[in-house]
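Here we start with a single chain on its own, the form predicted on its own, put down as structure tokens.
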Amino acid sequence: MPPGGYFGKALLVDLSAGSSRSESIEESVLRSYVGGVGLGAWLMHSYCPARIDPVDPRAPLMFVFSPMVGTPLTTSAKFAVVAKSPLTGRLTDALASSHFAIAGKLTGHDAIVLRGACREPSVVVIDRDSVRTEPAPDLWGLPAAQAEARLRDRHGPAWRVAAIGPAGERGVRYATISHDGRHAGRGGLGAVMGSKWCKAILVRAGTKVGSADPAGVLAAARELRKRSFGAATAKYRELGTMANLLAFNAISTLPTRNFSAARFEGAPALGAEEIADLRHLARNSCASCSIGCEHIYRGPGGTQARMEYENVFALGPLCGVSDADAVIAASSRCDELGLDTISTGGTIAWAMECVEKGLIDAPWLRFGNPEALLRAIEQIGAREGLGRLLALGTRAASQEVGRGSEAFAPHVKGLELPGYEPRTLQAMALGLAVNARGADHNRSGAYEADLSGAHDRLMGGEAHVAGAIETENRAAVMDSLILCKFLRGVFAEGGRDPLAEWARLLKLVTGWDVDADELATTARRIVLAKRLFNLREGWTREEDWLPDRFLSESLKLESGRTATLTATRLEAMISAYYRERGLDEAGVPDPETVGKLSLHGLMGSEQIGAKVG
């Protein structure tokens, strides 16, 4: 029998052959990688052919669940989508919350792995007793939400749906997968799904999963729910992450006009404090969540969108746009097309600077022009006009344009930067540079170390390295359990050790005698499992780096200080990070680290194997 919270198997679906089978997952693997992004990394080592093109039919697309899904623990209704990214060529994983997580797991599997490709636009239908594909040409071209509504009308309300929009169908490299109005957003997972001619995957719960200590889990859930209403989550309930906008602007860490500045003069017009009274429609919660961070805003013409810091930053200040209606409309249109808002805004902002410098002939595309922003989004979604170039993302587009445009293309490993200025948040600079997924604020929350007040955020050093590693480790655990990161402050309140509490919850669900030390080791293993996958795919140390702009241009701050991040300082932090992680100077795990973390089974490449003896 598998441990509590698990079924001990993965469902492998071959879309080309129209067949499926279940394969066992050993308990030792589940305990070593837990679920979510951790288990997804292990599965990618097992099922993804080396050096394969991300949109090759043989490349897998995985929906990975966790032991917490289906329990009454708040925020536990989450799942990970894992694949090789068409944007980066490296491992990518995206988390999402919805009833799809619960129904998907209760098909009786810890992961669903799609391989191959359908012969025509189709949907995949999975319940406990059967897996089938159905032609769905009538859904091709629809926004994900419309396709989902049609499918639930057709099949019934018990079915849960994850679908792609037109951007995924057309292979935009930063297309998303959507469900219940939420998105597995970063890295182009929608393009992977579109390459399989798969419009949607439908799942229906057909079984149950138990916990080792049901009464203990229920008691823990009641306590956690009560604590989740406290001060640590107040920001998310009251204003959502949009509360960050004016705060970041005040401390010169709000990326503006393609990271050429760190303060935006138009920020007040976009702040939640300013626009909530006029445009705020509702506050919602994800499935099984007591926080309620989702804030819906009304835009022009009856449009509406879920507004968060990242989409407001990317479609507002980063593009120089201060028109709130335009930013809401742009966010709504990205949702309809199925576009990651961070990569969309980052790519458009880069193109705006290219136009300004005479490198791209599109005089209509200017910083601060709301109509230009919306026009660019339409062209990206259709892959027409300038959109054919911008659909590639900033790395590939800048390589095509050349002439120095690579220096200010805001990406790491091909993934566009989120809304954190690296020169004024230098622990975050390190976190962005070394993260396996690329420039990411969820797998590395190093900005927390910068904003803690424990050290000078403008002078990166050893303390910044320790802070970056700690947040990366904690993210690896939360993303594998899976629990929402908006609870992280709740777990740390009163000087608590979050690892100890997570271990207690995992023990109640699974029955394992797990403790904080074991989870700390698990976190390190997951972080390096991702790195090992990227090494297998051709990663080199040169990819752990930031664009030249951040290392050659300083920022003059209103405080009178100058924010400078030199190549020498970044190099020193990266080297220290490697040492602390047990990596050699090339960024490869050394033999001692491989042994301590039981990573031998992932050392499949002859080149990697030779480096670690």
Second form
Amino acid sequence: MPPGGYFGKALLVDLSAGSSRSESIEESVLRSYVGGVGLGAWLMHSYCPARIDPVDPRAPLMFVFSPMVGTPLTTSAKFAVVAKSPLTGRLTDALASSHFAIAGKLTGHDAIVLRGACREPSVVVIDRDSVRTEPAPDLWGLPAAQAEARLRDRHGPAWRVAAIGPAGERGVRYATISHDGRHAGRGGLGAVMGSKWCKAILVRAGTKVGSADPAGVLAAARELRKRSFGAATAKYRELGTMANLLAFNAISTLPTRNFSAARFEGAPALGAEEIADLRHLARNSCASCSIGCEHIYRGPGGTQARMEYENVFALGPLCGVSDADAVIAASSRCDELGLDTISTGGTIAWAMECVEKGLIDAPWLRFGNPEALLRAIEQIGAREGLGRLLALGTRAASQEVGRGSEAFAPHVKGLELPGYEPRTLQAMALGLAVNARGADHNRSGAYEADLSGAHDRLMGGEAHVAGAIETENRAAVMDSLILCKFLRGVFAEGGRDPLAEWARLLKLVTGWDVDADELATTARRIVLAKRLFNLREGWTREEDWLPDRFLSESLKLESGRTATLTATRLEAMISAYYRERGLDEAGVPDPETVGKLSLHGLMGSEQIGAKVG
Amino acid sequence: MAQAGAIVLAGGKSSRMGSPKAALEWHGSTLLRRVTGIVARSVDGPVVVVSAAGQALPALDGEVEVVADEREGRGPLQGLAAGLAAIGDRVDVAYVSSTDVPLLHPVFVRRVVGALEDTVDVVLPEIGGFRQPLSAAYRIDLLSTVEELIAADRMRPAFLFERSRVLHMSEDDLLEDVALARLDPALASVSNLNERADYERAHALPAPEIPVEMFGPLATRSGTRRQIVPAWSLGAAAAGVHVALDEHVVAALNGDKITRDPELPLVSGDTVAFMVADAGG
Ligand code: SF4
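Now show me the form predicted in complex with its partner chain, since the one above was the form predicted on its own.
Expanding to the full complex; the earlier chain stays at the top.
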């Protein structure tokens, strides 16, 4: 019997052979890696052939669920999509929320692993253990939402669909996978799915999953739901993450014109506080969520888009664009094409700077020009004209362009930076540099430490290292359980220990006698399991680093202080991070750490791809 | 530029005031809390309070260090020696202040410290016809000279100035600094309080007018994004716009320091931004 919350098995689908089978996952693995990104990391060690090209048919694409999915706990309808990223060549894991999580898990599996490739544009239909592919040439080329709607019309409303847009079909390295209007956004998972000629995956619930203590889970869910209406989530309910924009602008952390500045004079024209009255249409929420942070805005010509801080920052200030119509239209177009807005904005902003410096011949592509932004997005989605270069992301594109353009290509490990300026958030600078996924604000929430006032955010040092580690650990647990990050304030308010809160919930669902200490160890294990995957794929210490721009150019704050992040300071923080994480100078876990965290199984090449085939 | 710290001498007798100056109430805070807060805002390095042995001090910011001067009652040179000894291994320069200057402005401190060039040991403002040794910057290397003077019982600051390279700064010199001329044109930074009446007069002055900006739900709830409120401290600014400085809120001072310390002193020219503590997104 698997523990509560789990089925204890993964569904392995071979698209080339048209076959599938279930394989059991031992309870010890479930307890060690929990679910979501943690279990995904373990599965990648097991099922991904070493050093494989991310778009090789044999490379796996995984949909990984969690013990909380299917429970009444608020925000638990989430899953992780995990693969080797075509953008970074390293592990990528994107979370998304929707009914797909519930239906996918209730096929009776803790994970669905797709390997191989279809022979033609197809959809994969998974009904419990039965898997079939159906040719779908009529869907190829459609936006994900349209493909999803057609498939649900065709198959019936009980089916839940995850689909790619045209960008995924064309292999744009930062293409997304979408469902219910939500996106598994980062790292190019859509391109992996497109490389398998897989337009969509359909799942429907066919079984049930139990909890160890159903009454306890229900009571905890009621209590959590009540708490989720409190002050800790007010921002998300009232304005959504868009509330970050003007606040970040005021404290010089709003990346502007490809990170050449941290304050944007056009920010008020994009701030939720300023434009919500005129443009806000509705508030929605993901499946099973009592918070509802999705805020829908009106765009030009009757268009609508879900506006979040990250898409507004990336398509607005980062590209110097202050026209709200253009930013909403750009965001909505990225959704249709299936493009990650952060990488899209980052890549276009980099190209705009290249044009300004005479490194790319595209005089139309200027900072601040809304038409240019929209035109560039079309070209990327179509992989035409300049879009052929920009579809590679900033790392590969800057290597192609050369002539110093690498210095201001805003990426870590190939993943474009999110909207947090590292020079004025120096714990975040470390978090961005060392994270396995690349420059990322979801797996590393170190900006929280910077914005807590506990340390001087401009002077990275020991306190920043501790802050970066603590937030990275917490994210590893939340992203494996999986519960929405926007609930994290609820778990911490009033001096609560979030790890103890999460352990209590996990215990109610699974029946394990798990406590905060065990979850703290689990967090460390998950963080290092991802690092070990990257190591296996050829990672070296040089990849834990920030682009030169951040280490050679200072920023002036309104207070008159200058924010400078030197290479020496970053190096010192990274070394301290390694020491604290039990890594040697090369960034590899030392034997003691491997022993303490039971990572033996993930070390050494003899294990690599053991379960492949 | 040299790394600068600050020394606040809190051990004086306060005999004319009638009660210890350090603990005097200052609009929800205390004089010492205010002055240490202002110097902390003005220098990058540590802030050290020199107290008399056994002296009870009001609550201070956790970062502020306190050293007790065992040989009390011997005047400012004695306190200076204790402060320089406590801070000396970490900074090159110290701004030295008395406790009783609630109108001290960070731009004044920065102006004085910034004038301490390689060829200078002491930057000594002269304001209203008086030298201001307790509103001055001292090179840390002076410690040995100060100790020699103490050993020789030559306890007046003037003896130290005889033996060091002093840059005298007149009011005009000081006010060449545009920011200082704008924010503290009367050089009230050095106005000290000796008697009860001085304190009462200063206490009755209007508070600095602080532009306060609110973000996110704080703005939508209050119906306004910007207000100007009179406030001597962050707590007063928060109260002025009806924001509770609880765990769900943080403030940014001048777009820089993030804090929710209600006793953080505010001065003219400051701006405050209140935002929700959860920056996720
Ligand atoms: S808070 Fe927002 S992102 Fe999180 S589950 Fe709810 S609607 Fe989805």
